[in-house]
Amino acid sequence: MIKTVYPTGKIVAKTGNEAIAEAMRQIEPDVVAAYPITPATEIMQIFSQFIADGIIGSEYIAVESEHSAMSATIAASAAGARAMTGTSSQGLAFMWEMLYIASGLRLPIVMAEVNRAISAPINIHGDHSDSMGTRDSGWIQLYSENSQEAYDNMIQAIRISEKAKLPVMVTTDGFVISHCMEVVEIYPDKDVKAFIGDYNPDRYLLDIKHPYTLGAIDLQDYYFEHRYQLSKAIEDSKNIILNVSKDFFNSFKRKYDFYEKYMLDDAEIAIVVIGSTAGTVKLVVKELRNKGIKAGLLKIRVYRPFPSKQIAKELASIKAIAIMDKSDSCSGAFAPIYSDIVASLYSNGIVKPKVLNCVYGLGGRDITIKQIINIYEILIKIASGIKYPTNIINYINVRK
């Protein structure tokens, strides 16, 4: 049982992994098993001290791979346990056989995913290429801005992740968030107990009372509507989310949705971003918004299950937009998020707007607040009347 640390809650300075160790903490998950790996060593390196320090009873396995730490996350959850990991890049990579086998089993598993550049060549700084590899694997994704938001997505993960019978993963963008300092408040002990309630599994393996099977071969009788089952189970999902959103306002007075608007409500202009980034576009869209100029942000919080049809309605009457993927999808024509917001704007009958694709900051190349103005003095001009090509990705700061 967990040791008091925070009776009273507090506001304290940490980095994104140190919030994520905290809320592990409170958590206090029946098994966490993980391999290390830049820049998500240091969140395993934090909680499993906590568990050395006799401050909490989890069980720690330290695995040979990422594989096998997936493998036996799963192996925990299905008989029984509330069962967490976490891991990066090629980490995520090494567990992606197995990604398919927690969310095809409805398992309730909750990653820390620290965003880090697939290789090769070889780098350990922060992009999204190796979580949106993974957007279509059934995993629920929720994206975080700040440390603040990685510690409060953790928490309701949790609650998430058992409700809808899925596994969610919580990302972080790789040492911008993950290795800096923040202010963040950490909530009492018992309140974050509390919120998450007791873990009781409708069934598990080692019920022997009630036998089961889990995980038999499923051919061309019944695996289609399997997959349908796992589909839906994923879009029912997002009124568990924003169910599990309005509780924790209730309880910590803080306010999540699948996206945040910033002064979006009567842009003529606005970015789309996911991640860190959101927070110097913010910047910029206070710096614009005095000088007159209607610009405005759409941060997405929640990829997956990806809300489409809010999305479209709130980018319905903007003249022009830039989405900023973080990643390039190398064989599609569009980056990843480029392309579920014209297919969702599309889809829902709307094509008023002119939307361009960014793709920056691959490999963790800083992205300035200069280069995000130029990006909104290019819509400035789009939205005017003035021709630019759209049917283009345009590369942010690349040498070419």
Second form
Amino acid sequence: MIKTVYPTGKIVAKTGNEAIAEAMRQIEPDVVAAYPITPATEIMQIFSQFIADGIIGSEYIAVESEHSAMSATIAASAAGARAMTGTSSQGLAFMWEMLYIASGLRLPIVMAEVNRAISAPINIHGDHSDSMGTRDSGWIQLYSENSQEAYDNMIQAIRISEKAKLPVMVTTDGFVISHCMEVVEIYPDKDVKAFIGDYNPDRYLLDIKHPYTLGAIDLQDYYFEHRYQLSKAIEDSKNIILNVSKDFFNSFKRKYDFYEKYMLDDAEIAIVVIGSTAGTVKLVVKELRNKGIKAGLLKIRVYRPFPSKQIAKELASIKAIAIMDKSDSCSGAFAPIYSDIVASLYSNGIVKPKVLNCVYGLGGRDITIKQIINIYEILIKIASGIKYPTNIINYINVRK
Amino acid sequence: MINLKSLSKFTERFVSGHRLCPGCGAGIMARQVLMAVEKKSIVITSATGCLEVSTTVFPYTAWKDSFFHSAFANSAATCSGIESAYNSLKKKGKIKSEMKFIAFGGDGGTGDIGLQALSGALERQHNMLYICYNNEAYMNTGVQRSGLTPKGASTTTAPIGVFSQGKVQNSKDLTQIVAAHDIPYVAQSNIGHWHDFIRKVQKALSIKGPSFINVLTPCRLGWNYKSEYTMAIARLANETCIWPSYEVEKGIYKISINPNPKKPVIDFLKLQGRFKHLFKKDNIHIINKIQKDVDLKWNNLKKKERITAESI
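Next up, the form predicted together with its partner chain. The previous block was the form predicted on its own.
Below is the entire complex, every chain and molecule, led by the chain shown above.
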């Protein structure tokens, strides 16, 4: 077991899983309940070692399933604890009913979600099918491009969840981020602890002076209002996320927003993507710009709540856009990010951009520089007026 | 030691106004548990089911203590999460008082869909008491068979038909399954013998580590009897040895109530609509089989008591 602890902060080489475990050590939640699953297992192994070595005083519940992992995390949070968990793929799917309960009960849980394909066929590699399947579960979703962002997102997620009273999942691409070593700046413990602050919930089950019932049955007379309040809370969390980003910049000098724009402002063609693929796209954009092609990138960080109005505005004057989805919704129409973006454009009265949907990388299949160049080449054609079908999904690098 | 006089002075913690049926065993069970708790601080969790939906219709609650429900399969996992939160906050000095944790689940929520979560929580040795209020079928959804429904009982998913006469299979022995986890305290009881049940709840709460009570809780709707017979039927389950009252403490078996005389199973079966078809001429062999099974299990239990006593 690699045990790397840097209480005073350091620039080090870490995998995504190690960076997340390090964030969890610094956060030192009261309770963590988790179950092993590739490629997220390592996070909990490292975290367990921290406890075994007496470095932190958290309670670790080595549950017998992910359903119980989320159940115990929910219960610990309701009881008044700062509670966290982590999972991936089938584990997230096994948590499904509990995910909706975590958000419905407005519990500030933070989960490290390592993106992995969903069975069948069984596959352990990275795509976004798992977290995209939970996109309407009432969880805030923060996606990461690399280990640094994963580490930074974990720290911000604590503040966001506790202020918004909503659960937050921080995702990393399975293996591409979770198992690849990169340079990560670990901040000093005291700065992280000062940033997240103490957790003092207004109401909690262990408060014996104020006992209460949580999880009551809500029928036709109240259910709708409570679900509306949840929807409103997610909408309102947009401001919270931005405020936390501002504070984070003040403390750690790293800038975060709903999304990152890369050479987008004067772009004529653009790709929208989530996660680690953004790094490869940036490289291509730079090459194209060197050739005088006005290419750009919009990398989404906050997928839920969906920054609909802002994204529509950013993309309004772009001639041709490719939305790259690393999951397929099997809806018979389009993949998740595409559907969200086209709805956002249309509802904001923006109908000029031609928008292409590209599904790529399912089951961890590599996406190459050449394939991304190909997508931009298609966008160039569309932008110049050449007809290209945009009402079907383009499956990238699949044998048909 | 609790007696009727002291119970009469008990301040209710499970209060009236809930929507359980008249004569419902689950409500009686909850009340007896909270009598046993006396003045201890507790947090209660419950699986989805009659007890939960009928007592917490928003914005009302029948529970004066903190009560938490989230889903069907996870009462044990939920209780383990609360207990872990307590341990963590107590260690950090954020909570000072002593507290106990009680999980409720019906037979389906405990022994079928919730069995995995129960087994995990017991193995992890959480300091909690799990009470299975066992009414021998999925009553909340309308009397469907569970793994704990006894042979011969008619339910809406094991009905009486041309080819079968109610449930064909035996019920699974949940108390024995739990005892196989080697936890400090396991007991079987029934609400008809309130002193037995209350004593066992108190004993369970005094023990460090996980404890479990499987309490027979008649359901007047699903068992189909007159609501005033709840306690009498519960006692008959004990007197016929269909539902023996016993405990397993650190592996030692002890029968709590020895019926004398041991009544025939028909005394228990004949009062309930769910067994009415068994009294038809063609079905007498089912009753005979039930009697044979009960005799065998009762004798085995007595043997276990004898053998484990020798090991002390």
